[in-house]
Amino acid sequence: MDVSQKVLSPEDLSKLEQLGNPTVLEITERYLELLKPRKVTVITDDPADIRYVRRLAIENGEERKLAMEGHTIHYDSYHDQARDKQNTRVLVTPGMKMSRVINTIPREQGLEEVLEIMDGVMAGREALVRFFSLGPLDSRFAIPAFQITDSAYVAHSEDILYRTGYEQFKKLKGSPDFFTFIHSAGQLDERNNTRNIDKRRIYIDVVGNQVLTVNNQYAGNSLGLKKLALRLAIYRANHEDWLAEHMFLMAARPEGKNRLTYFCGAFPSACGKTSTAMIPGQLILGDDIAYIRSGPGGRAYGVNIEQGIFGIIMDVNPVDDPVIYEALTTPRELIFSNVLIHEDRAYWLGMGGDLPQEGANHFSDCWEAGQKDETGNLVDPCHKNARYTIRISELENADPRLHDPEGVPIEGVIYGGRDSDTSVPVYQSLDWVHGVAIGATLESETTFATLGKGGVRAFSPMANMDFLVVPLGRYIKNHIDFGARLKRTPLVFATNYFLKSEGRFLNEKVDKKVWLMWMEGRIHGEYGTVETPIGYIPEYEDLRSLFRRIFDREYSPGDYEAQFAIRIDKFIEKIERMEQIYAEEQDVPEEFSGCLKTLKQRLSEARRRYGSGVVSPAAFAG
């Protein structure tokens, strides 16, 4: 430990021997060679110690304080407000496979350059190493992990986010068992933003267990415990037998039953996925990344490894968000980041009401409405991927079960997407591989005209595209045989909440209580259903119950005709679409393929049969 020994005081150098892990020594002596810091603070779960690292925070100028009591500010650079895809790489050895989709790079190569950068980079900084859990403590589903940054702020918002680890290290005994992540802020402007983003790298290392990135401090690139020990975290679950998944997890209740049904969800961007899991009335567990393994009974367990919502920010509000408003404009602990702030005050889009026309922004401290970039582009008052940091345990609709080394039972899964013409609004698979299939050909419409054109469908199964480090076909391979080993398999329901007709929403945005209520009901035997060539869906009387009690509104047959109609040709349009994307990957499970081709037999049928690419639910209720 001789650079330790030089950049550690005793004291911290103690805190490192006391977990008795060669691996965290050699690691910590090897970076900080690597890194050169001026000074290394460790940081164990001693609440003295988590106060040391928010107030370097407002110290080091990465946040400022606000009006409201807990709430500060941070900024990223200007072009570092979302994850960087094209810097993001996983490293590869010779002979390892990977999806055409995922961007790689030879792993000698991709060490070597990214070392260079990071030679060097902290000189004249202060470094913080943290440990913590990916998932409760004292569980079977946690991963222990251990961070050196440079950057307070994420160290903060690890704290936040994560639960603490470092007892949970010397509960290794000694053992390399964990994940690491090396990050470094680089060189920072007067704004106290990362200079040199050209240099920004995001390398994800599978075989060491690590990731290394640099020049960056949007969260989604440099806090390592989030996207990034996800893309390891898949690695690992692919090469065991448990699912590591972009997921929310929650518990339905209905009103008038002493019962509560969890679920676990993967929703594209943009398609529905938090407002799901906060529907009134329900309870929240997590709200972006799962792990599942299965449990007594033969069930499927799951946890949300993280503690915290790094949400996007836009569009809450009083009316559609009222649990996550009123957290976010009373006093606690939370971190705005890339909103407008105005006299101390914080805004966002969508937050109902008009915003200031000055104010500090993610491009100035000064900014004024009609503002202009260097490329000449309208800046807006605040990002549209302005975020906030905030634990779950301040919402009011938190679980108790939140920290639950068990984790909770999983009886439902839901997949839902952004589809304009094609799906209905809720149906449920014919079995487990039908439902892995769902998830598999997930779509999402992107909401904007893309060169004259209307929304464009994006390929993303299981709303994990971005994340995986495995071949596609390995990782559907290993959703079905995860099934195949339960003997009580969740029932798998697919959703859309954005089916239109002649421009119009079909739906209001609060009815996916009622689709929520509905599948909460089949799971335990409640209703009926339809079975169609996608699968089940719900019947009419269902529906019109659940309606006027949830809503004490009516629900027309026309509107059931209208929302539930098979629209066959665009579901064969549809399958065409996947078969021919699968059709470039390698060891597509037969039982996948054979799935899809038993779909479009059946829809095909059923155009036979009716001669129609619309057929009414009623004509398949006989």
The other form holds:
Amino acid sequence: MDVSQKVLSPEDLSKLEQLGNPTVLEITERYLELLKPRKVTVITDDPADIRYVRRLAIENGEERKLAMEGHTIHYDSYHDQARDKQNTRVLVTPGMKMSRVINTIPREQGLEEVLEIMDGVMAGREALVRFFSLGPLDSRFAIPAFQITDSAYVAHSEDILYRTGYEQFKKLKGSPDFFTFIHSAGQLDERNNTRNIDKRRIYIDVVGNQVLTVNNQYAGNSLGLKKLALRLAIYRANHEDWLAEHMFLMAARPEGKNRLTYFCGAFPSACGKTSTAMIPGQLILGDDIAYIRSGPGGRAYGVNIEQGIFGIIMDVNPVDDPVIYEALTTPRELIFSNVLIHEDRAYWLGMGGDLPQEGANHFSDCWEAGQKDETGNLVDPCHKNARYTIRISELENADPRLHDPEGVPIEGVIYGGRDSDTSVPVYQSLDWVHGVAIGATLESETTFATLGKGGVRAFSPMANMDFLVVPLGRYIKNHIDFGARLKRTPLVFATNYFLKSEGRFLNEKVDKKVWLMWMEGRIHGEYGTVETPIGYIPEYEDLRSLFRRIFDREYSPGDYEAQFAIRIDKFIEKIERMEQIYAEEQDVPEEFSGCLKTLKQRLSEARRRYGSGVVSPAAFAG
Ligand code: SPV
Ligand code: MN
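Switch over from the form predicted alone to the form predicted in complex with sulfopyruvate, please.
Zooming out: every chain and molecule, the one shown earlier first.
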């Protein structure tokens, strides 16, 4: 331990040694020698250590205190405001197969490149050594995570978002079975933002169970435990027998019925994922990443590997997101990132009311309305991907089973997309394989209407496309096989909150609560269905009484007709788009291709029988 002895105090060194884990010592020594920090601090689960990190983020200028007690602001570089897909690469060894859309680089070459960038990158800086648990403590779901970072903001965010795991590492009894994350924000500018964005690299080493990431601060690039760990977990899950998913977990709690029904759900960005997990009156367990395994009774169980939310702040307002809005505007520990700060208060797009015309933001400490960036683009008051970082336990609708090591029994899976013209607001799949097919054909329409790109459909199976470090065919097969092994398979549903007619949404934002309650009732055998070529849709009378009970609103036969008409031609077009995409993939499971074929046959038959591209739900009833 030559290097470690030089940069670690005897107390810090002893904290490492007490873990009794030679791999932790070896990795620490190796990376400290490379990164060359001035000082290294080892953080345990002790609240005094955790407070140290929080204080350091303020002292080193990565965060600044705001007027409200516990609130801080952090800025990422103007050019580091979202996940960097281009510079995120998976290190591959000869013969290793990946999904087609994933950037790869030969392992030796990638390691050489990133290790060179990392050589001496922490000179003059303090490194923090951290231990976390991806998942509840003492749980068979959990994966221990080891992090070295020179960003106190990253370490502080991880304290809010993840469970600390120093004691968990002791329980490893020396085993090398954990994920490792090495991060450096690199050289910082006068705003404490990453300077060398051109040398930003995020290299995923599935063979070494490690991720090396450098010259970034945006959490989706920097935080080891978020999307970097998701990729390692997807690789592992798909070589074992479980699922690592980009999914929320929530409990539906129907009024007057003494029960909780757990759902997981995958929605591509901006399709209503967090708002579904946060439907008023229900309980949230997680909003981003779930590990799912089979458990007692042959059922699927899930855990949130996080304990916090790194949420998009745009449009969080008292009407649409009352619970989050309240949490963001009252004293508690939370980090705002990339919002507008005026007189030590946070402002963001869509919060309701006018925004100040000047302040500090992701571009400048003295932004004012009309300011342009170096390429002549007008700088928004606040970035569209500006976020908040908060613990779920701070929310009044937090599920008490968040930390249950056994997980929660999943009875329903929801796949949601943004789709203006094809699918109905809610339907149930014909069976598990069809449910997998619904997830595997998820699309979302882009919303950049002003750039003339509105309605472009982005394909993202299970909303997991960006993180698929295995071939798509293998991923889908893992899903199919997972369900086949269960004794009680969850029901699978599709939702679409964005159906339009003549440019107008056919539903109100709050209607998702009705769809949720219908799905919940289906799980308990309470509602009938109409079998259509695409799957089972609700019966009119059930929706009518749900709308009346929940919103005291009249739901007319005309509403039902407009929303639940089966758009046969549009569905056939969608299936054909999918057949084209999957034709390019290898080892696509036959069950899946067969399912698409059957769906197309069912649709074509209905087309023939009813002689129309759009068929009323009434045609399929009775
Ligand atoms: C997402 O983009 O899906 C997020 C935020 O949850 S990030 O951390 O950037 O992945
Ligand atoms: Mn996400």
